[in-house]
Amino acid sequence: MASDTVYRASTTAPVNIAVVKYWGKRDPKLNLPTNSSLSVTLSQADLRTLTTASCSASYPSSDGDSLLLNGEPSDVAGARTQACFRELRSRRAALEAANPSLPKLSAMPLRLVSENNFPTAAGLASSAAGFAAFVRAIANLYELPASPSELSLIARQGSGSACRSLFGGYVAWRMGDKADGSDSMADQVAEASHWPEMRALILVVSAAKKGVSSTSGMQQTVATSGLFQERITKVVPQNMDLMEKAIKEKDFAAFAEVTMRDSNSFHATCADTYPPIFYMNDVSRAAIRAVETINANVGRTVAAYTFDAGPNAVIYYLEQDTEAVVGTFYHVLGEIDGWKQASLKGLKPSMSLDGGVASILKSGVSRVIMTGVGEGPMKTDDFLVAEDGSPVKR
């Protein structure tokens, strides 16, 4: 029977790590940022969210919409999630009104099942991948004709940085200046294929949930940091211009300098918040010293650190400099999980880190993730909801 039909669509979506950071909101309700930002989309082979969106007239309307995340029920009653549901349903309802032969999917309860292949809420941009997959999966289910930029307007309302995860490669989120947020969206600066040699080594310092959430941290910074105005009016606009130029020209030295300076600037405003916010710790600082040592020993900039709202170090480098960068860290952290053995063949550590730095890294890094620049969301036939509407056991 048609009423028993379970409609399904699955997508994967990537993590992105900003090299020019988003921090601060000019409109918290609409998730409008105080500054533009720019990120690198990372490979989904290593970091991705898989989400299946389904709907059916057979789903009890009393149950409402639901989300199962990593096997656990997740709350969908929050204003951000509801804003995404509303916008997607509205677009589907418009299609149904224009074509009465379409099934009335917009009136059916939604069941979403989602899983990450990385720790959630640990400073690894899980909300970016999560909301990008959430929005893209429902858009696919509803067969919406929206472009990634249009969908980024919706994903942004769920999680600001999620708008960048709707594209692969190198992605800018333009802050916009309209009060309704209609011009605050993402666009692609360059495809992954433009600069495919970009790599990232992530040192996972703590898989525990962070102490101060990004949302509350931003509000505190906007309200109390004296450095913040300088950052949003001068530092970030300049960094955006320099970063776009560096990416277009594939100038790693310039890319690296802007990446590290912007990370430092962001964390300086966090420290300038009252009371201060410290997302980085001793292990994070040891990673910075290690990067400085590598660059000094090579005699040019081959590695760039950046830290989001958490202690994990993301270290960008080019494939041709794998030996200098990965070789040095592997020499210290070789016993930790996550290394890709195929990438390590023949690597010789060309330098040693300071004993104190090496000791802190050894005791504080729990795993590594080796990855690189990658593509945007991908449609898949890997379903987390069975044809009868039940969650697939994996």
Second form
2 protein chains.
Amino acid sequence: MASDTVYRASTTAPVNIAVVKYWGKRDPKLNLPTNSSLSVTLSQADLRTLTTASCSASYPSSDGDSLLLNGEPSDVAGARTQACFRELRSRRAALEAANPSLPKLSAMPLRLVSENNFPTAAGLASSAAGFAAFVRAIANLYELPASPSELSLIARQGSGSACRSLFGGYVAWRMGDKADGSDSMADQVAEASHWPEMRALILVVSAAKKGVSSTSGMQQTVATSGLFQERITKVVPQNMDLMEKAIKEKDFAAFAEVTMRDSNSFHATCADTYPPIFYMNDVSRAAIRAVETINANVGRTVAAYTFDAGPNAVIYYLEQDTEAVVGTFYHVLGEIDGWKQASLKGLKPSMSLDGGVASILKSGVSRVIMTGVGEGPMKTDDFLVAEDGSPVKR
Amino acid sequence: MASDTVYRASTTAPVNIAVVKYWGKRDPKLNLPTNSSLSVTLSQADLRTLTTASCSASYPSSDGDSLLLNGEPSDVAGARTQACFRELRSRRAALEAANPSLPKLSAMPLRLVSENNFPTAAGLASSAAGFAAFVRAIANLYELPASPSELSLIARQGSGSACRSLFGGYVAWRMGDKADGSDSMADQVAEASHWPEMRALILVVSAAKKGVSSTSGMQQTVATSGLFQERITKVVPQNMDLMEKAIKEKDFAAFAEVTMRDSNSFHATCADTYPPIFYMNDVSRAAIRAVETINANVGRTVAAYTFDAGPNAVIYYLEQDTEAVVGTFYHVLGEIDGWKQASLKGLKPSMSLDGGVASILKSGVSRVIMTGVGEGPMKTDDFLVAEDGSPVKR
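So that was the form predicted on its own. Now I'd like the form predicted together with another copy of the chain, please.
To see the whole picture, the full complex is given below, headed by that same chain.
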């Protein structure tokens, strides 16, 4: 082929929201966690990153590797991004060494362009989808025979939770015990099709100010919380077992209780950090009270809250309970953006919430996102890099 | 003496605010705690209960024992109050049996009248001062030779933390290990005069709604928190040792760190309770950020926050640091009630707080209470029961 050939590959990758939380590194350099974790992969129809990886001998090597993220040049000099480039290139180089007829892509500068289909303002951890798409796109470009679990080893080094976004459905990240991290990777507990009724309503809460970053926050917890060891040695291993069982048996009540307990335990260790870290605020706590009210009024557990390193509430529920769960929140928050009117058709206003809880939610929830369990990364011909190597204008 | 003689004794008792928290009962009936705790007794000039105990053969036995609290008849039928009556009467009866010349007070109905000198609206745990005064007043009336530690055994059965209000200064409640609770009592770690410079600034925060009562809340934590065992078996014993050392050495930096860490640990186990218990709100957290700012700006630890089962912030500091601590809060909250103008004379406006923190404090702090370490219960001739046995009108 001509030396100006531009090689391209595109993929999408999903966001995942953990129901057993990752919090703490035993090896910050390799992103090795202090405990295993488990997440639900969310539908890419609502939340996804689209990334095109390209390389060409015609790209000036002086440019080096580059990433355009949501239209803005993004720094790729960071150790974590560099680790991903290095791991992927070395695997491509091995293929090229074994088969000299292959084009020497590993020697060419990489040009990546990436876009999220959701507002970064939503404050959703986009790094998981971002690094999963980054790794998957380059693996596609390099035609690596690597399995999703193998790629999860690489994505993990970019952003820990990214390793779980290499799979759809219900995904576990096994902490492993090897010092080199070669056994700290993700696997699929169940396909999305095993339990397709799982839904998530995300209440986007405007935080007064950006909290402590999870990267530094988790290491402060590891270093200072007197309760943290109990969480990683006793609480999480038990929650992992209970959660896998709940998912395999499609037992929502069990899934919900472990989800809520593990979120509480995670935020408790944050509050026990010195100085204390608070990600939830009064609006987050009002969302918890609302979920408790809904479950109490229905008389069974139909909704489960979980919170990552921020005030947003992610509320899991099953499609058949949309009326009780979504109906109740829509009744209070119908004015704000994000509702899927189609899915609300015929929803009768459900139970009403305590006035205090309702007014706190009204005052602090800026938008909602309605989504559900979904598939893993998907190869696509939607390219963000043109055949001539230039970024596609949208 | 005439059969209509009214026997009277009055005492005051102080409030105490724990710096190593009591949370959890191993025996709810006997009020035996899951862990030891330690508190600072606060000055009765600012916060105290005054209680007069009286008895007389002329009191109609049909009335039985009675308590008038802040002008309102108070139920004394509760098991805890009855336990205190029983314990005190049996000790008096033993004296009477040993010395027949003593009047048979143990057979007479008790009439108690009690008043707090602080607004109950302040949401300060008044039960500690209340039961301490209740027990001390009856012990005085009965002329029991009991030591404060012996009386703390009785007060503990009324309200756990009340046992620490039988002493002034710095007080430990030793959990003990006997099943009958005979070794679960308070002792004095240090007199107020050992470290008289200790001050407390209380930020009274108006709670949106009453939280879970501590009595039921702590048992929910014992039953459901996966992190609680670690707190009572490892965290608290270490904090007790560090705190006693800090007090003996008058090391405020150490006192402050243990105080803040233990408050964080306690509230972390509340957040880890299922369903979670939240006593602190966004205003409480703003107070924490303010204390962190003050300590950072001064360049050493001059203030320590602690929170009981409610949103109020209690901020300990030393008199010599009044300018940095009180000055900073006065600068933001000067408009509200409770400031002691005399002690503020010549206070230059100190450092200013982050705008967000300042506005949250302004919006949520309803009053302040300025106080400091103080003495234990004091006998007084200020009677709330007249010589004829009728309550004194004020």
